[in-house]
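One chain follows as structure tokens, the form predicted on its own.
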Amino acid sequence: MNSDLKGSKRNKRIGFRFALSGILAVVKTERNLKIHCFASVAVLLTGIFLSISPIEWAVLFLTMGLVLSLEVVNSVIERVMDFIHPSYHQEVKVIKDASAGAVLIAACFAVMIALVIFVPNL
């Protein structure tokens, strides 16, 4: 039994492992993505400058990390689609449009959440 524990601590490590090398994969070769941790960057510097309380912070993580997955979401969406439908196809953009729309909806109610809690402590 002291085998099987050590074995699946070891198989927890590899997938942590292998979700930071998807994630590095991504944020190097998505430019929203890119645009997105800069953007939150820009957030936790602000919030630190304004010395917001701890339930902003904790709206503020919400909506950077629900940003940051939407986005990483969608690129994969956008490669799996190109990899199984490599030439144009309509239902392709279709799905593809819906996924970056999600990110586009995620995105807007972050500015708005992010001036609802900036704004008062300017």
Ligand SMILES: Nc1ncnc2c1ncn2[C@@H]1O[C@H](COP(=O)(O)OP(=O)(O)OP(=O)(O)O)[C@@H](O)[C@H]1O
Second form
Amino acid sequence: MNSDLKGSKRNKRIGFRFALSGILAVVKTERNLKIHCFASVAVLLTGIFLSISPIEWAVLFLTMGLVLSLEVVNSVIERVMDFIHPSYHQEVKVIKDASAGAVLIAACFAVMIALVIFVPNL
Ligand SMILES: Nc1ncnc2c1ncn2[C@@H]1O[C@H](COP(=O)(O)OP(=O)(O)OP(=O)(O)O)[C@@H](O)[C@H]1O
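To complete the pair, please output the form predicted together with the ligand; the form predicted on its own was given just before.
Up next: the whole complex, starting with the chain shown before.
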């Protein structure tokens, strides 16, 4: 592709639109991502209700961003694996399980962070 066209403003807008439609496609089909989105909304409402500090908001935003983006990457890995190897394979199982494990680790730490921030503000 022409490098002028690649770096143009119009192309950046198109790239942004593609990224948004990619996120929407995953949100529509992945139940776990929907659950994480609802949990994020609940966390936001709790933060507003408890009037948490700016630094606490920053930590929560960072944590929610990490969990949600890891969930999107996990869905992408699952789709890639289904695309390149639709039938059962032990290695596919290990890859998918490890990818889901990464989300689980982030989600567990997110719960701990939420407790550390919210409990003292109750
Ligand atoms: N082709 C495959 N070969 C081996 N194991 C598989 C295969 N497809 C799925 N699995 C197993 O089933 C589990 C669920 O895989 P699936 O692709 O259905 O993801 P999912 O239902 O969206 O789960 P999650 O998003 O919670 O990880 C995987 O973690 C893996 O253990």
